[in-house]
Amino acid sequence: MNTKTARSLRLLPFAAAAAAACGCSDEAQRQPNVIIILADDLGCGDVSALGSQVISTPNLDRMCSEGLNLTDAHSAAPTSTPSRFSLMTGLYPWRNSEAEILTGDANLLIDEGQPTIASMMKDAGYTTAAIGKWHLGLGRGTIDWNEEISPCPNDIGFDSSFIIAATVDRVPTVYVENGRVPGLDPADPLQVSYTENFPGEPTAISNPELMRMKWSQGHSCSVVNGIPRIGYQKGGKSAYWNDEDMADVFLEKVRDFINENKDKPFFLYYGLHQPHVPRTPHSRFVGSSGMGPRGDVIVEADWCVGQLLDLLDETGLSENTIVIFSSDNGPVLDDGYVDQAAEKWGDVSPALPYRGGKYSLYDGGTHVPFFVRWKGHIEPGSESDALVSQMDLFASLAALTGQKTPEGLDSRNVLDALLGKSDEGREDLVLGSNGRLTYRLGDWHLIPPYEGPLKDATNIELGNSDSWALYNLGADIHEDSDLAAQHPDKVREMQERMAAVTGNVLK
């Protein structure tokens, strides 16, 4: 059997699955491209189509009007690394004890042999790429940023990658392309440390005059491009990114990837860096929102989404491309820099109508925007209240492409819900990462007791209390009324079910 024939036979299961999903004959169906766009710290209250009164997001609104709005969709956890780990692996983040917010020099969380959504799509015949924010670690052991870094995204299912290692506020402030830092000067090697500063190197504390942006908490280490960061960095100056140009750099890489692969099936993971701190919009967007830097970078991110949708329309790919948009966790205003976000928003929470936000056990920690656009296949302007998780994209795309979901995953096949063909999603869902979990069962949300402050430095309600809390989101969307005392049987039922999933003995 020749290679071409073998590949055709391998794709036959996909043709049948995709044809069934969209009601088309397999002769007329080419496997659809899939693009996942993941924003960073964007809340439901940041999207005008979802009710924002302070920000206009015409391109995200366009995704709603041209596709499906899933109104009960969740990241797996209220912080970045754990939720991205789940999206990528189809596993709850608490199954990996290291799946917490990573430093910029952390090692890759995912073993090379572990199935990922990218490796599954690659097995289905797709060309795969990761572009944008990564924050899942790189390499093994101490990373030498001046040599090839392995493993990297290319070792867990991606054919190509152009990423930032962690977050924009963490060193190293360089891009990593296919495991290498582009633009490095061998005479000025890049060094990174998260334990101690390099001798003689300035910091935000020792040399505040270097800063063009002030920090409010947590960002007092190396100053790069006038911005104080988390972690220490020395050398590598020729490879530093320009913060204001980052959106354009990523978008250009996205355009190149789509144009180069438009004649074959492709899978793209596009990690936006907005509106995570530091918020540094390109000059084209400064002042565009009237809501300061945070508002301006949301407008910038919205523009990026619009540019991608326009490209798909212009290249005739929209009817054969599924675009999924979401955010890695709930929103936050003051997350370590003085940029007037809290003052500009005032009493308006970007998590509305949900309580909490990033870091929180309340619903606003994981309740995120989730739109699916597939022209000609999903009813424009449709809406679903199916309970879904980003973790479910693994099993759902496996079903779409005719691939077998590996045993042991927590991902569930909710493909019909993602395509607007059913309002049936998951029955239940554990939310959170190591040591801080909550449990959803239908409209019920159970929050175990946890020690700690009621609010953190970001002024977000964390949901900590000394007793079990129970909320009915169907009747109380903002979780204002704790019903645990009124429904002890429901609390007990949910404790038992949560324990059955997590393996923990909950009292």
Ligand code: NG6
Second form
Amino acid sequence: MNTKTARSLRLLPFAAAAAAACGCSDEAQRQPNVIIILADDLGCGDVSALGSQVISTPNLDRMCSEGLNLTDAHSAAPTSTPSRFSLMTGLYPWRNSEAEILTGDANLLIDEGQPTIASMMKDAGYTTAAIGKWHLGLGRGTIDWNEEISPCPNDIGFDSSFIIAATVDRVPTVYVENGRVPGLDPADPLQVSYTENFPGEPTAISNPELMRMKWSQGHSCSVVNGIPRIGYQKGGKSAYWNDEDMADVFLEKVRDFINENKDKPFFLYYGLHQPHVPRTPHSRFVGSSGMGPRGDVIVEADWCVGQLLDLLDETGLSENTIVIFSSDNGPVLDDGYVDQAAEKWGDVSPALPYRGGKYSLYDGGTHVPFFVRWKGHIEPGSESDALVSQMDLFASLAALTGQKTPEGLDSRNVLDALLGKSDEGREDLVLGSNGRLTYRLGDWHLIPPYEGPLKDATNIELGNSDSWALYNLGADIHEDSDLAAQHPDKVREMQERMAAVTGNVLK
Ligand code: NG6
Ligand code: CA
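Right, and the form predicted in complex with the named molecule of this protein, after the form predicted on its own?
Time for the whole complex; same chain goes first.
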């Protein structure tokens, strides 16, 4: 990782020539559209361009071959909610003690009035939309799903939103469009609870015959569309999503949004729901990967990315649209359903070449795919090892659009790194959420001692240990050699620097 590529140095003449060739005006170049595509639980080892030997992702590979591959890019945390909170607010997730995996009826984590990446882009004149997985909470107090839900994404900077509240494995199993559940029948109101079942309603325990998919851990509450979920739900049947259609439903919304806004600057946050459990590919993709449902939904997600890139090419928007692709956390195989993933992957880790995966303190918890495509501006097939976090998108896009980054954010302007103009990213980075933090300084990764098992039911190495561990990712990409005993000065320096960032958050 110490080796800096020299490719970026060629970018400036390249960009100038490309801009001249496409005849782009200065104004058009100042206000490029921005699309953030965020996959759910996709690992570096799931992308063929990053070395996957078991899965083929031609469209993610195309993001790489047509754009920039950032090889040291991170989600803020190894699970969804804290990671997304950070991307959205530009703050470290541990600054909000509630930024942990949320239930489907949790309240919005972000205050109205708090700046978000969307409100900042809106201030810059962009039309903004959130489509796909949300998982940042909705409303205040007890949510009545049959009425308008407020606040919703539209209250924190999005002009429009079409989302699922939490995850595909959590109730409510309905879409929420601009704060309302579409398709509800007033005669069959939707009720949701995460504390107790509704009397007489079947669950995976009471009525296992309803299941077409079995749970291995934790998904034993309401059975919807034959799939056992987390949480209890009653009524609202006319509004239920169809799991197999979800990719097409989101993509259609994405197409509509782009087509409607192609003549003015737009900002789109597109939260893919794959390959998070339960993995339910459309029938077009069943069997497409040879790797079971997890592989098939990765092929489906890859196809969605390809459809979006094609649309941009067809509408002539590719030279004026920055497309960023990443994942909200590292990958997992068995995340609570019996779906062959662990068997199909066997000894191959979807986090490769990194250790651990989702939930882990090791690098594989947050080290995620990160590609940026901006035709005519970013050199095709370029690569950068700058250290960047998704949290940095806020300050970087503020710089892109000429906006001021609000005081007090943890987000750093790494725009030049994101556009391949520089290999300088962040000097350091705290990773993780509440009480389980690690620290990067250059190539060094410091993991404090934490209690807990070495592995849990997911079979991922969690990185818990009773002593401080230190790894040098530059020489040891899989974190096999703990160098803490050999480099006590480095450990001390990093402990002090980490404490300076986190204050007393770290016990
Ligand atoms: C866990 C769930 C897992 C997944 C995760 C959230 C169990 C046993 N595990 O609690 O299936 O839903 O939460 O994933 O229930 S995330 O990517 O949205 O953070
Ligand atoms: Ca996730």
